[in-house]
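Below you'll find only one chain, the form predicted on its own, shown as structure tokens.
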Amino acid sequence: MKVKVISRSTGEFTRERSQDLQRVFRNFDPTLRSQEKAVEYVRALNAAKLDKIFARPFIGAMDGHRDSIKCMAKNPNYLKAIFSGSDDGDIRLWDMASRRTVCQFPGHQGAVQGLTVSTDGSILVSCGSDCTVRLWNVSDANVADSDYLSDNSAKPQAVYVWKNAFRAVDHQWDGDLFATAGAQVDVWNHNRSQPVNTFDWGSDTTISIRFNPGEPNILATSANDRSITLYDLRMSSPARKVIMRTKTNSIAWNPMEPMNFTAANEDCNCYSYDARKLEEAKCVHKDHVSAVMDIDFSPTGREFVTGSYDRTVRIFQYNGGHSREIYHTKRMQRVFCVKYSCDASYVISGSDDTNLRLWKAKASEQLGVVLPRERKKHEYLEAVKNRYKHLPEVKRIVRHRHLPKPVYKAANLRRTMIEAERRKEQRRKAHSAPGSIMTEPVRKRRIIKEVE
């Protein structure tokens, strides 16, 4: 006769150390836990609510400039270093950890319009409305030693005077060349006081410039004549140009997909393009209610941050039509420049009120050391939330954002105008001969023509 008994080995349940957790055995048979989905749904709901409770994105402001901040630059060698330039000609190096000035770079007689750092992080290039390009030596001590005195100031390594005022500057991702934007596009070498190459297409001022992260010889510019132009340094003339209905204020290349770039436009939207197919935008990113002034991609290439004239900072998915996050404060004025930190954990914004502000890229993220158990818990809650994000209650909580009253009213007005325009177009089409009026998709509507 067989007798069934429950046999448990003490070795399986005995802890090796007193600090170890007790081993728990679970049976994952779905028939044993009929309420599993209901329990997970409640967890997803609670996780979404807790995210809202712990959403504290603003970390602190960096005060010191005396005029509005127009440009910023990251140092690729140091996570916590950020350069900023203002309208009064002041350039500062900030330590983001202590949120104070490490070094100043005086010299510009007018507004600083562009900043960029060389690939090795040793040279800072600045340009301004005083028609000069200045090269500064960024010593390791200036960046690494956060105990450096804030009144420490550096002297320029070289000063190049040119005929026209400059609007922007950018350095090659891999190489010794940098390019400036102004009355024309000039390409410079560190060791030459004259441009090594000059490009000109049209008579209007170029206002932004960006080198491609994957191909060092390709760069994109935007100009006051509403054009976005691609240049190849290996050719003697510009490659391609697309003309839009409104001006593009800034351009950012996707570092993980170097053939794609996103343009921040005056019409409150951002447009993602494939550089090989400029006749149509890949995606239109909406939500701002005023001109988008600056844009910067995350190092992961999955998100980008925008700063707008409507005094808000928004974070978008690279393929998302609407923003994932909106940041604003009562004191923050028009945002002229934004940057992602090199580790994609923080966002820095510079605005008209002379302050740089430091934000978390994920509003409810826990700062400091996270224990392994905490990290696993966060990952589990994120997975559960992602699993039930399509359900109405979870979706409503995750999507809800508090907006300042002027932005809320402007968004409502903008929606009303767009809806009225859509209805008008539908009526015009209904009362016209069939086929005489073609509805153009949004991705093509803002593009006038492409010039080869």
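Just so it is clear, the model here is predicted, and its values are computed rather than measured. Note that the rigid core is defined as the largest set of C-alphas that superpose within 1.5 Å between two forms. Residue numbers count along the first chain shown, from 1. What changes on going to the form predicted in complex with the partner chain:
- K444: CA moves less than 2 Å between these two forms after rigid-core fitting.
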Given for the second form:
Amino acid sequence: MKVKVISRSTGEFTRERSQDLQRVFRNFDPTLRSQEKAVEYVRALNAAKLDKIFARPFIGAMDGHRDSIKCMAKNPNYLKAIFSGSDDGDIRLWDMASRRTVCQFPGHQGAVQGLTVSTDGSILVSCGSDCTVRLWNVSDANVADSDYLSDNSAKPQAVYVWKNAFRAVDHQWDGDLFATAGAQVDVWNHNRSQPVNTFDWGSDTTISIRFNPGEPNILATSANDRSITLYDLRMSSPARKVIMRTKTNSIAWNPMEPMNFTAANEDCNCYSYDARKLEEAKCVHKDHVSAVMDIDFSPTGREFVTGSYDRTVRIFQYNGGHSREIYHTKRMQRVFCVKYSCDASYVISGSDDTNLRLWKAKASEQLGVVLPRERKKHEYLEAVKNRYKHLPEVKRIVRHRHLPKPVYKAANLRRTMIEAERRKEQRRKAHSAPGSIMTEPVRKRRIIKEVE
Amino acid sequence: MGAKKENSDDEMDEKVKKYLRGEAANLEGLKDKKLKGQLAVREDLYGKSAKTAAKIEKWLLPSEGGYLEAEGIEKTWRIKQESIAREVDILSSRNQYDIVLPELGPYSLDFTSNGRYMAAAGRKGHLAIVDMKTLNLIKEIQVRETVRDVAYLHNELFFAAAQKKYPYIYNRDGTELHCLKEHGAVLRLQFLKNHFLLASINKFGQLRYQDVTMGEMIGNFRTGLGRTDVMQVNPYNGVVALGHSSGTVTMWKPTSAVPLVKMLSHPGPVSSLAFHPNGHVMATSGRENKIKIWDLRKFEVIQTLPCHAKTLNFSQKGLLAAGTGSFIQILADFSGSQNYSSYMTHSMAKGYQVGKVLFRPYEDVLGIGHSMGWSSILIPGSGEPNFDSWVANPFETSKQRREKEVHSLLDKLPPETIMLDPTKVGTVRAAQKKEKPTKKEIEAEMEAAIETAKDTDFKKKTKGRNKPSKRATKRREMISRAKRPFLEQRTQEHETSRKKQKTEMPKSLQRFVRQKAT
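Alternative state: the form predicted in complex with the partner chain, after the form predicted on its own:
And the full complex, kicking off with our chain again.
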């Protein structure tokens, strides 16, 4: 007879010394656990509720400017700092951790229209409506030296005067060229006081400009004639242009997929395009109720933040049609510029009320050092919430966002109007010969034509 | 070598199937490419995690199960407990004993879910809590009343005893915490672990569910089938099954006053009931000395065994213990195809009447409560050798116990999640055909609409425009406006029914179609 009975010796299953961790044994057999799905559902519900309890996205406001903030720039080498330029010519360098001005760069006579930092973090380029481009030396040593004295001001390294007022500036990702947008698109070198190259296609002012993060010679601009133009510096002639129904206020390239860019449009939507195929938008991001003023991608390339004229900041997913998150405050007026911080944790918005505001990218995220066990728990709760977020109770909690009343009403109005249009279109279709009326998808509808 | 590899592959496939928890979703019919891609990635992840879990089960689990193999012409059911005791180690042989307490009545037992503590209740009022690891008596009290049943609540600190008039809840120290007056004279108590519900069946056949965290009475149902003391909880889905004297087995959930299932299982009264831990197999026994093994998915009998059974219990590994008189039989299905055959037997001393058999979780031990006290015997292969610390830990410290209590309270399931098929949570319910509201319902709706119309307040007009006659006409107008949709619907229905009748009749008879008097 062969017989064996389960016998567990206490020594094997308990810890030896009190300073050891308690031993944990796992058996993943489903028969040991009953009603797993119901337990997961309850956990998803609790996770959704806890998320809402811990959702405190607003960290603080950076106060100091005396006029509305029109542009911001982030230094890719130094996470804590952000540059901002306002309508009275004041450029400041902020330390986000203490939310104080580190350094001021006075000099512009009119509004500062564009700010950008070179990729090695040494030069800050600013352009303004006083037809000047100023280069400032902002290398690490310089910045670290300054000691939170708000009087600390710096002298520009170079000032270049040109013919017309400038509207935007952007620096090449991998070289020492930068381009300005104004009456025409000019390409400059750091050391030359005159533009190296000029592009002029179309008769209207260019209002925004962005270099491609992957291809250092490609840049995208948007102009007042409702067009988005792609330029290639090597060809010294514009490459392509797409004309839409409304003007694009800002463009941002996806840092992880450099062939895609997203355009923030005046008709409250953002359009994501594939630069190789401009005849149709890849995705339309709808949720704002007024013109979208600025857009910036997260360094992960998975999300982008937009700031709009309707006093809200929204965060979208790169392929999502609707926003994941909305931030608003009573004190925040028209948002003119937004930036996603380089560690993908924070969002900075600059608005009409002379304040820069710092927000968390994930509203209920725990800041600071998160222990591995805590992190695993957060990841688990996130995953279980995503698994059940389509069920009514959980969906109601996850989707709920408080909207300011004007935004809520405007959104309802927009919805009614769009619904009415759609219904009329459907009825027209129903009462005409099948196939005679073709509805264009929204991705195509807003584009008038593409020009080579 | 090739055949061996094939065998092990089959084994792994079986294990992987177990961890997959069902079939993969059919993604062929999806037109949404984005969704299809996302779901395909997820299915892939499920496959990988099931494979990893199967590998962990094969290689990383610390303990192996018990077994009993007979050699030569020896049969396993002839092997006696004494011969087993000689072959196993001292620690295990300590688990075989008889506690003789003849004057305190038939004993009922309950184990905590980790198998560490046992509560024993003698009919004459003796309540005892024993720590099974050290075989220490933690506390015993004499309540000086009939005690019919005992059940542990969520951990070893609390247990409920069904005493003569009401059930009471006691602390580990023997302090009486609560007297549950609403339940009445309870015959059987069962605790639903995930929902923190205490279910009881009393002398009048009333089934009650009480939430022990807040003390709220969730359900109170008259079964209508008389007095019964056969009650078991299905651990898989939380459904309470009662066996009645008419031979029917009914299954209940706390949110409905009618049973979920009513099945006629035996020609005479049902004497006991037991559920397999996987939730699909149930064993019932009747007075006609037959044990029936049911498949709960199809509600069909898989096997009928000619065996006496006054009490039944399934072990974690699927062994079935049946006890009558002073004889206990253990049945096992070796092939996995639900074909039970005799595995072991045990006869106690002649005068002992078995009251309750209960397998101890995570140990190869069977606890027997009988008329002269309680005993414990070794049944190799009955317990789950590998426990999961976060489900039930026999080596729990008090700190771990407190943490576990908090976590299980956070994960407490609402009573609505009890259903026959617990995997339906989170799935899409098949579209139900909307039933037409009955005439009564329509009339009720109309009444409600008229009431709201009557209740509306009118604006107080000035300058002579607020004449009572005008107000009266306005009110009448509001009421007729509220009635209008219902009347329209009624006329429409008449029209359609008339048309239908007309078309149903052959043409020559259509002019004789009687129109229903309105």
